[in-house]
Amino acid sequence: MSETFHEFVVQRSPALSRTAYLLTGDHQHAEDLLQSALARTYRHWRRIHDGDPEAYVRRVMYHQQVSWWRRRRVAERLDATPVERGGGDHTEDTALRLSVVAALGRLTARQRAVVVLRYYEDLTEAQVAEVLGCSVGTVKRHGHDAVRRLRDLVPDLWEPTPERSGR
């Protein structure tokens, strides 16, 4: 049992780690989230390893992140202006990427989960509803609210520039 679990962890951890980071907005919290999800997965490995264990881990991560968010209740906020770490100039794409990460951090945990699942994981609304254990209507509502909020927080994301429009 542990050999197949070890192989799964080695092969899928990078992708799962990226998803955890998008859900939390913080590298250390992402590591904690992934570690917690993998520990829970290991306990049920015999039952799930023949199915889709990656989907199981992702579902555990989404639910765990919402649970942690509910318990925290003390909002952690990302600064609107990123801290300079030295080095060269930041390009416009880097600034936009940092703005998006900061904006994701200002969404609710459910909104962030819907955005990550729909637009990063490329799941359908029905698949997102299944993963989050809610109705498709709830997914649509959270998605709509999240996109509206992101438009307010990062207007440059929707304004075409010559670089992004292909001109």
Second form
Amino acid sequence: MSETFHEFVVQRSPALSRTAYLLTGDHQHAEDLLQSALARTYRHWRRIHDGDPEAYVRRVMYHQQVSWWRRRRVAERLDATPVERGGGDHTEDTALRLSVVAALGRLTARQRAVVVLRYYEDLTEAQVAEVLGCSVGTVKRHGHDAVRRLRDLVPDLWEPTPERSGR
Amino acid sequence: MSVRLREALREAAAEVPAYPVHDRAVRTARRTRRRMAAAVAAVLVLVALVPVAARGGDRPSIAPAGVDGPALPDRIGLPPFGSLHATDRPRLGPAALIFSGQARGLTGLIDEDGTVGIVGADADRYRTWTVGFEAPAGEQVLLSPDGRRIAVPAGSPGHPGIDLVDLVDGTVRHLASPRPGSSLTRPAGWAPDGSALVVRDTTAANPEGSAYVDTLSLVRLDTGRAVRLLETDQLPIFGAPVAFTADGSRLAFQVGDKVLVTGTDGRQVTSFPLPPESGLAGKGAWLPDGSLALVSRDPDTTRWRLRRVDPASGRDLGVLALPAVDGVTTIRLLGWWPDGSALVVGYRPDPDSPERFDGPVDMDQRTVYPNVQTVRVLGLTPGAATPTTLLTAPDQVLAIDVADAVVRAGRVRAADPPSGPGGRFWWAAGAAALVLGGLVAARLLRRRRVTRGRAPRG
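Given the form predicted on its own above, I would also like to look at the protein as it appears in the form predicted together with its partner chain.
Once more the chain from above appears, this time first in line as the rest of the complex follows.
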């Protein structure tokens, strides 16, 4: 059992690490999140390894992240102050990437999960609702709120800079 | 816009390294498994221990009379927190004694709820029974001669009665008041064979309730038939105590400053006035020679003695050749030890009481809770210079009644009152552990179902 689990982790941990990072916006938290999800997966490996263990891990991560966020009672930042752009020595894409990561950190855990599932995992709203265990309406609301806030925080996502549009 | 967001997310994720969490995840999982296993084991052990603890270890569930028969414990303790009730399983069996007072475990948290402690006949198994108000053992709560039942005032002012709590089979039989219109019914004495109970009633004499009458009745427990022994205007001392002859054919009781002797048919045989500072000795007042024992106080002292009187005339037959009891508010005669010793309850005065017990105080006031600090059961052996202390009790244990069977047995056993929580506590703890275990199991089950049912696609 340990061998198979080990193979699974070796093969899938890069992708799972990326998702974890997007969900937390912090490498340390992402590592903890992935470790916690994999530990739980290991405990139930016998039951889930014949199915879709990666989906199980992702689902655990989404729920764990929301749970941690609740437990830490992270103050929800409702201000719409645009996040700082990436450092001046970065390219425009790098700067935008850093801004997006910073902006994700200002969303609630649920909003961030919706954004990652919708725009990174490319799931439909119905699929997101199924993963998060909520209604489609709730997904729509979180998605709407998240996009609205991202628009305020990172206007470049919707308003291409002249340099970029000029390329 | 979503295209740029998608691109930005993918670019942000592209440079994320694969976190090396495999080993730590496995260690965490194994640690969690060990903890869960330990928690489940702890719950199972706790649940398994509950019946054992409630049963009191390997003691038998019902104590008939024990190997050596009933015996008087040499000390009593307070009922443990969460003690089993008189009707709880495992049944107590016959009791050696009952006690009451204002110590911890005998009162409610806020108000006086009159809990009576019950001690098994042959072992230190404790039970309790809550009367709901102050009811001194031996005066208003009475243990039957064989120790099997306790008679407890019960009911409401509109429907007063007496509950007969059977300690062997756990049943409670309600005995309605034999006096129509009664507002208060209390037991006053058991017939020697336990077949009848003397009952005191207080009844309003007029619709306004400005005056009351006291009624004493003898109620046969098999037929429920009641014989009225006496009814008078309300008196401070009425039918307390009641003493049956050994054959149960006659009974003596005190009414005011008189002693009355009647047959069980209610026919009055005789009555005589009591000397000052004396009273009918107690439920053991009949002596084998047919005379009656009184308790009397030496003038200007707190020293009490037993003396004999002729039940026909009340003529004083002299002080019994038994040691006097000093330093008490009064004594009450429980009965006679096989060696001829008198078994009495000594009431030690409360130092904070405003009464002076070396002076005249009404007999009924000498045993009220505020005037007493604790009780002792004493043996008054013929020829001995001083009483022998047979049973001690904690402070604020203020009243006690001992079964006639224990008195007749004439044995004292070394007691070891229970400590730690009682059986009800362990049952509650076991139930809480079960509920907790159930909640944990349900949570795990729910998690498992949710995980199975909502696995992400792709």
